[in-house]
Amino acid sequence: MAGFADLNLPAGPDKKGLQSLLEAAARLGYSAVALNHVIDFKEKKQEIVKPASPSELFPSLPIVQGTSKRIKVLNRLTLIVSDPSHCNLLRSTSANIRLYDIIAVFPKTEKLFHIACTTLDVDLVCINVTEKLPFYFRRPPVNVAIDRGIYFELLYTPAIKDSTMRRYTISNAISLMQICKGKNIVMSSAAERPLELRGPYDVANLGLLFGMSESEAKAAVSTNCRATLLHGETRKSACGVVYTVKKPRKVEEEETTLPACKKAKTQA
């Protein structure tokens, strides 16, 4: 996966609605999206079901704007936990859990946030942006999560819908930035309609409002999303994932590698 990504598009039974969301995301320049399957243990007893493959849901995937490649569709599972016993499902070796590309957890209390950061084998920790947080972020668990390669997800769609939620979104995001210093942040939409989607550069500009630098805000919709997916691959394989990045050469290094005859010509 390369380029921009939105790791939170709600999965639902409406295939036409999902198709229109995919087309809008591809038109805005997103090269990958994740269909989010949410399980809330507070509502009723729910089981983790096997996710449907993208080829079964969509006969043809749209082509990403400005490229010749089709958009990549991933499967994501989000568990809303309000009690420590809910975390046992993540500790179990469920066969269906391994079928999801990304595992996220939405902790409702400070204790569960600490558990998610320090012990749970997840890829994303969701931050509540629709209401005032019932606890303060603390540096030790956040630093442990960063060291473990876990990322924190902030949603921007609630800030578009309502002015009150916009205030909570900015306030909670700034509180997190003061602790994590802009590291390991992923910004997603959770858009239910195409009109709620925003382009990746617009989302990056919103990150500046949260207290992120320009590079950190851009990474929140690109390289950090890639790192989240690679963390999921590592979790599923129980080994590791290696990917290479071409290192840009500096001018000084290029000069030292030149032969002496060429150096003389360039100096002349």
Given for the second form:
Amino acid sequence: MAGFADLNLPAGPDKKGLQSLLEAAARLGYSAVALNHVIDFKEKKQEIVKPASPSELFPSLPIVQGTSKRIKVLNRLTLIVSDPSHCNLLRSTSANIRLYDIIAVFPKTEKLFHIACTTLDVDLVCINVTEKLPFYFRRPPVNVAIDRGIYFELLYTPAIKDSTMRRYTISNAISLMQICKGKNIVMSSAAERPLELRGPYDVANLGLLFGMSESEAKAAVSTNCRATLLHGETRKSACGVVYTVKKPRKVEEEETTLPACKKAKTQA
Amino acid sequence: MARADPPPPPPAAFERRVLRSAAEHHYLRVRLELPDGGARPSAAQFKQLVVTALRELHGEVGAALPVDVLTYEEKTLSAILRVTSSGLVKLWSALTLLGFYQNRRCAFRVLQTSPFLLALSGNSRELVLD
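And the form predicted in complex with the partner chain, for comparison with the form predicted alone?
Every chain and every other molecule in the complex is listed next, the one we just looked at coming first.
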């Protein structure tokens, strides 16, 4: 079973705040989080910085509740694109882009949404949840995105902060659900404080409110996050990734502990 | 494309039984998280907070949902709520989206939910396994 993941924790200069966020996420049961670096092309002089490796930032990562493993920290890059020329950056093989585990785009117009879904080499497409949608989702680009294994991201923290944004979050989420039918959705937080984080089961329950089924809602915080991560990893390799897991060995003592009379019967 | 008629299905060797959860109520064990040094709600204020959360998200219909606070500990801010099964998603989502108590940030942590009250007496997630 894929563990729970939160693919959007804003990475800021505040290391102490980030540490407390990580601790809160681990306590709530998230086994992986992604630190989000945002690049907005509207502001001048935006450079893609080299992400710091999590082990440098945090010497000791907190242990996930209920397991004995430490939380996994990833790096994610979000590009806010409002003009088609901004996408050139993704096509060029910039060295720094390759250092990020997940790449997301936030399209501002319908045309860019179409480009993001159909041609761009990204893992996540962010859905605007803080204002009224500037365009309607259309079926063709969304279907192409689902075929290509690109996921749509919905944030829930704006819905906690403000009642107007809550309205937009729910209405935009429902209109997306009508098109993608609950498939390929990732729900993440974008929480800046530990009190804005919610547990994975709470978020899955929120998915029911957005019109997903129970299994789709749970996938939105677990398996879909893992799929996004693997999709990001395929970018670094030639064609794909294969994971091997050690299979727990069958206990062979069972046979030997059987009474001798039963053994003889099966052989006869 | 020509298709051969499928052979008649063999008589079912099994009987289908659908068991729906007949439980009338669901129980939730919740904990309210407040920033340090804030005023702690009393039991009545706690119930008021839950109803406010329901009204914020689901309006008057939500506020009319039968929710009971069975136990409430002011020291740990943890409580056990009872809600009719059909209102579980409404109550849970309302608690999730509650962000403020008296203009200060707060968060509801839903620790456990179950159709059986007895199940809340222990929590397997808190067990230390090795």
